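Below you'll find only one chain, the form predicted alone, shown as structure tokens.
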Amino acid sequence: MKNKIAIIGCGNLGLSIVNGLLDTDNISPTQLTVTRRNIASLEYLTAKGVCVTSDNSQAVADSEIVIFALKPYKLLEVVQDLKQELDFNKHIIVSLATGISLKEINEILGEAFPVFRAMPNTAADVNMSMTCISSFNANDEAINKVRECFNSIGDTIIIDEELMDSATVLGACGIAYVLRFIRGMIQGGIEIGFDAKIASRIVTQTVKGASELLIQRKEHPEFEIDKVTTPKGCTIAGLNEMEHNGFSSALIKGIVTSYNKIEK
């Protein structure tokens, strides 16, 4: 990838993206500029060749793709502050902020700008993010540039903007849901005899294997579940006990609750 990238507001998610990009052969560290009010925690990136600064204007001037990895309540204010530095002939704008629409951003910048919303997740840190992308006023060239950027840290999918809040819950919040499930499995493994280290190794590889089965085979989860639920067996007994205690229902309710929180 040839474009220079700025990440404005390099917190947890922004840093995951930076770490993922640095772990590929597709992007050189010298193509990256990252900003944060307090840059002390980002100094290690300087040694890797990344430009680290607290000056958002400098970051924008040195870049073509500008990723705003800011909290929603800060995004529009910072975009307004940088309006004079942003050039629609040069810059592609990508917002990672939940709940801030493309229309709201374009009302500040003007409709000539190609503007994107993207929702990656923190698995970007290990190049395994799922990033959902929507756009306004973007041609194929701009879309391909943004996809190339986020494909460097995992997989991408183009969706309608009206589904971006849903993408946030399922893809970004979803990391926490899955990790909580994994934690529960590890705790169960400890209770039935394993130490924490071995339980963690067994569970994480099992979860990885289950995901790969669905990704590669493209089957419904129940198809794979049926392979390991023999009549009167221990698997179906455990699954039924989980369902009696509201396992699937609790997960669905949690997802819907997170979505409703965004909507409010």
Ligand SMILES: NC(=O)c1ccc[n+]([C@@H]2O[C@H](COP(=O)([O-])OP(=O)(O)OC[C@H]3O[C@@H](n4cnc5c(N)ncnc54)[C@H](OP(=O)(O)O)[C@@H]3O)[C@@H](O)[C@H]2O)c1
Contents of the next structure:
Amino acid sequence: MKNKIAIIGCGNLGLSIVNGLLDTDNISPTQLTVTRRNIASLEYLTAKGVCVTSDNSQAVADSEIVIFALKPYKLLEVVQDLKQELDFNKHIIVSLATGISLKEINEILGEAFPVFRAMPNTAADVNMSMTCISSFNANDEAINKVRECFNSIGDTIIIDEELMDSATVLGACGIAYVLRFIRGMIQGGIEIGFDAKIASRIVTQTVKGASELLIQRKEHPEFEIDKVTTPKGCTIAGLNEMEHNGFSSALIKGIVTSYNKIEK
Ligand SMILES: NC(=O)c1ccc[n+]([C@@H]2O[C@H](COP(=O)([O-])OP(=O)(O)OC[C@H]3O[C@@H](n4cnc5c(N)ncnc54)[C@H](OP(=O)(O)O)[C@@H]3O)[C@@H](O)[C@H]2O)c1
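Can I get the form predicted together with the ligand as well, since the one above is the form predicted alone?
Then the entire complex follows, led off by the chain already shown.
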């Protein structure tokens, strides 16, 4: 990547993105500026060549792609504060905030600005994020720049803005759902004889393998499930018991509940 990137409000998600970016050959640490008000926890990044500052204006002046990783309730206030320093000929704005629309950001900055919303997840930390992106007023060049940035930390997909809340639930909250599923499997593994460490190793590689099967073969999950469910066998007995206890239903209900919570 050629562009300089600022991450304004570098907390949990911002740091995952920084870690992912630093892990690639695609970008030099000197292209990155990160901010938060209390920078003590970010200072170790200075030794790696990243510019760490509490001065949002300086970060904006030094960068082309400005990623706002602030909490939603902070975003519009900080964008307003930086309005005079943001230039639509130079800057591409990317907001990671859940629930704040492109329209709300453009109302502050003016319609000329290319503005993006991106919804990565914390697997950015290990370059495995799924990032859903939507934009307003962005040309192909700007879209490619933003995609290139987020492709460095995983996979990207362009979606309509109206699906951004759904992307938040499935992709960002999704990490937590899958981790809870993994925890449940590990607990089951311990009950049938493995210690926690071995159970965790078996389960995490199995989950990774199941995911890769679907990613690489592009099949429906049930197609792969059919291959491992012998008639009258132990897999189908276990699966059906899970379903009798509401396994798929609990997941779907949880996803819809998360979605409704954002909508409110
Ligand atoms: N976590 C996820 O998986 C996920 C996924 C997708 C999107 N998101 C979105 O990402 C955003 C960030 O979430 P998060 O969990 O990373 O929050 P977070 O850890 O609280 O990070 C936000 C950071 O902003 C800093 N900040 C606050 N006011 C600031 C200001 N005026 N100037 C500069 N920095 C300031 C805070 O640090 P100081 O107090 O030191 O300033 C804080 O570290 C949210 O909008 C969320 O909706 C999160």
